[in-house]
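The chain below stands alone and is given as structure tokens, in the form predicted on its own.
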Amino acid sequence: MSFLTVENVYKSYENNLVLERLNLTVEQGEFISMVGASGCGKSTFLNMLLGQESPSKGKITLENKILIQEPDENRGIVFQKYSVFPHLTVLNNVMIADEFTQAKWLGWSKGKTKKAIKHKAQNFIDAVGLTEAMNKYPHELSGGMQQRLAIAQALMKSPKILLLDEPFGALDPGIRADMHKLIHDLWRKNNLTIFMVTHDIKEGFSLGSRLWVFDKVRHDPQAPNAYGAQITFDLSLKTDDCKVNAKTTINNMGQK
């Protein structure tokens, strides 16, 4: 049984078919990099995995159960734009998910429960290298530090899937390299299953264990929205040889 299965999934908006004929299986612990031209459905697919969008046809299952069509604690997400609360410190930003779970009406906990949540949050803050900034507010952090905070937030509920929507696109190259190492280390240590949308194919190759290329294979000049994108290449990146073969495939594709 595969960890996640996509069976004959289509996604359309009225007369605009965005995705079609998606049939995929993903094992737990894989890191899927998703690349392709703008508008080819990568983020739409990510939103279906998150539960913000539903397939127009077909189904997506997680551990043999239909994926719930609303975000839940099984799925964490990190966007390109930092999704943090400006009025809370780093520590409270990371604690807040568990605080709401334990005290839905008040939004904060007390006593032993609060102590346990604080300890758990501190561990994730340490993991992303923000220990010295624990009591600072988001506006006091650099862009890279804010993205580290967003990752700690996403990991707090121990999600089965981590979704990354161009999370490093707004960062300077040096900071981006540090973030690549961070996310790669977190992936390995936590056995996460990651889906990452990126426009940087080098980033896709360097981080992923598998690369999906989204593209349209059918075109009709008279009806440009009649056909959707598919995954035209599904390439293993698990070894250096695999990466070399994958790059050759992509280069050959670009020359056609």
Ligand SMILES: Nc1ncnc2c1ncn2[C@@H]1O[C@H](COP(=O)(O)OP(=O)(O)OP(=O)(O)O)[C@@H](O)[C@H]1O
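Residue numbers count along the first chain shown, from 1. Keep in mind the model is a prediction, meaning the values are calculated, not measured. Rigid core here is just the name for the largest C-alpha set that superposes within 1.5 Å across the two forms. Compared with the form predicted together with the ligand:
After superposition on the rigid core, the Cα atom of G143 is displaced by 2 Å or more between the two forms.
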Contents of the next structure:
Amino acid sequence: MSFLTVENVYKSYENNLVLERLNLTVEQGEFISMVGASGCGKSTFLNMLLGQESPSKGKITLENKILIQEPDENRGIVFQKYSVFPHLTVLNNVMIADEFTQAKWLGWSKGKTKKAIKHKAQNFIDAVGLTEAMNKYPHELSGGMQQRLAIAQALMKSPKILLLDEPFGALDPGIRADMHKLIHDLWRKNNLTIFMVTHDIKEGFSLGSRLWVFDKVRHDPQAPNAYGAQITFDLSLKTDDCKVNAKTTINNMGQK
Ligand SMILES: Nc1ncnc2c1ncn2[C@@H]1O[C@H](COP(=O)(O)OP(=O)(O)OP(=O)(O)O)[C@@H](O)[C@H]1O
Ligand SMILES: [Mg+2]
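What's the form predicted together with the ligand like, now that we've got the form predicted on its own?
So here's everything in the complex, that chain up top.
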């Protein structure tokens, strides 16, 4: 049984069919890059994986169980524009991810527990390169720093799945390269399964172990919302040979 399965999933909003006939299986530890035209349903798909939206038809299972339709700790998400808590410092923004969980079961943490949470948070803050900014507030950080804070916050819960919705879109090239290395290392170290939406096909190729292209193949000019996007290409990027083949496929697609 696969880690995640998507069986005949459709998603519509009222009479707007956004996604149709999605059938996919994903194994733990894959890094899936997702590309496609604006408005074709990539974020909608991530929202279904997160449990913020449910399929209109079909089902998604995670480790053999129907995905619960509310966010849980198995799934962390980082958006392009992430709203961290404005009134908390970097350190407290990261700590709070764990403190909420503790509070739910054991009451607000103090003493040893709090120290352990702080230690864990500091490690993630170091890992994303925010050590110097530990005591700053979000409004004092650049966009890239806020994004790194959001990643540290998501990782604090040790999620099995990380959902990245154009996480690096707003960053300048140098910082972007650093973030790529960071995400790649975190993926390898933590055996994460990552779904990343990107508009940068190069980024998709270099980071992913698999690439999905979302596209609308059926069109009815009389009824533009009658058909949804599907995954038209599902390409392995595991080896250099795979990447070369995938690039050829994408180039040919562009020439059609
Ligand atoms: N909550 C919602 N209610 C109604 N329609 C929605 C909702 N969320 C998304 N849609 C519609 O679904 C379609 C797909 O939107 P989505 O945000 O998933 O696209 P996307 O591929 O992520 O685009 P982009 O690349 O611009 O981020 C759009 O037509 C959008 O208007
Ligand atoms: Mg989107």
